[in-house]
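Okay, so here's just one chain, in structure tokens, the form predicted on its own.
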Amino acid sequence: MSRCEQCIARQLNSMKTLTKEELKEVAACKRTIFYKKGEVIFGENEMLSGVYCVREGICKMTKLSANGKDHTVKLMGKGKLIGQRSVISDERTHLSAVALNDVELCYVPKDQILGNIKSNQEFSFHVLQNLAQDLREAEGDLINMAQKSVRQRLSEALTYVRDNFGETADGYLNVNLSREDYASIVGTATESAIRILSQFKKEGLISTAGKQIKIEKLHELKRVE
């Protein structure tokens, strides 16, 4: 079997619907690319010639704000496809992709992806479902920004990281985000994020060790107002 057929990451995205022959075609044309922490995979306003599948590591999708700061929009972990919307719509990227830690990506050329969409109905339907989910999540983010407090948004960011990326053997979040990252995710100033995290710590909801964060009282954290 090809490496694509054996790959666990593909079971987490639309490629799980491809046939064995289609997977062999993907395996024959894909490239494996490694990026170090902090390296830019692609920037805003670029035309992509293919889609990236996260095999190992985590990428963050960022948007440059009017004040020149990068706003972290979402985190993309194992199995996530990066750039598929821009490739399918044949539009320039509206976000940048940056390696949050050392990552291994599989790059699949645009022609292969579009060919599979045209020839495999199940694959194309699954891609549409993913795009619809992305839109729903974006709408949810807008609602959260308008209706929820910064404390609530920060508590949700912490639980999101836990639920999606897990914890270490010691109970700390697997992803070590900077305070600036948390601030940009919830849409507040870094100073506010630091202050609220300190409040969570005093309330016994979390504990910290340097940049590492451990959720001590998950249910109480989810009920933050």
Second form
There are 2 protein chains.
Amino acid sequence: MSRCEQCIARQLNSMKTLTKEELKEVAACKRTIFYKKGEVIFGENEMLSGVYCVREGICKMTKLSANGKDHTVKLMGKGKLIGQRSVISDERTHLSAVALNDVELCYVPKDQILGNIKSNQEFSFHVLQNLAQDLREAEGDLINMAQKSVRQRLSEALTYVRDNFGETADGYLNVNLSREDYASIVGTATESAIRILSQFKKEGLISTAGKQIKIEKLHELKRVE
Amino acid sequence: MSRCEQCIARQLNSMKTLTKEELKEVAACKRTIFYKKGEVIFGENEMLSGVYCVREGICKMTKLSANGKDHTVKLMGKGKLIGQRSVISDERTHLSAVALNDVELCYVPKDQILGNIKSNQEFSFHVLQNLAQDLREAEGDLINMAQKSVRQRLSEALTYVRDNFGETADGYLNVNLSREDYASIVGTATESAIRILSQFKKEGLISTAGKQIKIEKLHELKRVE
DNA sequence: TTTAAACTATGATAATTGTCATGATTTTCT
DNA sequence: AGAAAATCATGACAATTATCATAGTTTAAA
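For comparison with the form predicted on its own, produce the structure of the form predicted in complex with the DNA.
Now the full complex is given, and it begins with the chain already shown.
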């Protein structure tokens, strides 16, 4: 079993501020867990006993709404910590976490995390900065949702996926989301997402090959009105 | 000039975890500032040199959007810390802060706050929990924005104002926001906010006296479809 | 106090988005 | 391979919301 010190994901979050001693402790109590596409890591309103660090794959954080639809609040890629907020607040989850593709997670018990927050000032401050950043993003998303059209939001969702998860050698997005996934991110009806993607295609802003999407004209896509 | 130890606002935020010594230091370097209704405390994209604690009155945190309209992200009442996120991230502000009515703020230099975060574990953890809570709220707002109608959001804005800022003896909301303010919170056109408030009035869910609003039937208002 | 400015109100109409329906296409499973 | 299920696509229509216009009301200021 690989040690935390060698884990790539570790470089990407607060864990990198831990000392060798602390990392050994984490390594001793952590567990690696695999989830297949579509599997639920945890649901809403659950008490978590630890946090999950994404080592491979992508998870979506979603919330079920009154009308029965899921809204995807954010996507968590390599290095992201899932469940951090709930553990810090000592509250039940308010979102559920679902594997968007096959996923490898590293589970670290809550006490280990909280212990390090208490004892390692640098770690604690890093977590603080992380949350501050998440907050900034959430507020930004809120404003986008309030003020931009579905078309704009969808175009931004495409560039978001591209910027965060990259593209293949021939320019297709690395991550293939269904139209329903996009609709859930953008906060619209699936049909609307489909329709607008069709428009983008007709306008030559994107092209598709099966489920794959290629962003053709990023510039125009970005300044879509 | 009043000492921090006696300040009511202090009871309401992370400051309450500071020791007497630390409070004395804060008291020594803090400054009390007054703003009149409508005055700007800071704008977007500014570097802050400290945080502001609300002692009296309410501030709104807003962001100007491409279409020239302001969106109100949240209201900050007594005890709330303004600018905390920017100071922790060491980034420019992404929102501006505006006095919604006459306001008394207590300004604490950034170094003082950051120093306490570094040295006082309890304070640091409290700030962490605060941010986690803010994050939860922001995500909740995002989902509301994505999934609820303007009518629902407006009804929730009313109960939000009531729950957070209270009502007078005769049942009117303590805080009197303009329809434009409500529109800015809800993320809609001012005319739409006006229209829906008129509807609520016709339906007997609220009543008004000039600028004042009284919630008449909270129950039905809450389950407005 | 009266005059201007800001705010509230409402109608008419357009634009956006959601919903329902119906097929085509693709993927998955056996 | 073939059937079933999921996904994608598109039309028709309804509902919601924005925009423009106009006027009444309240508030603030000269």
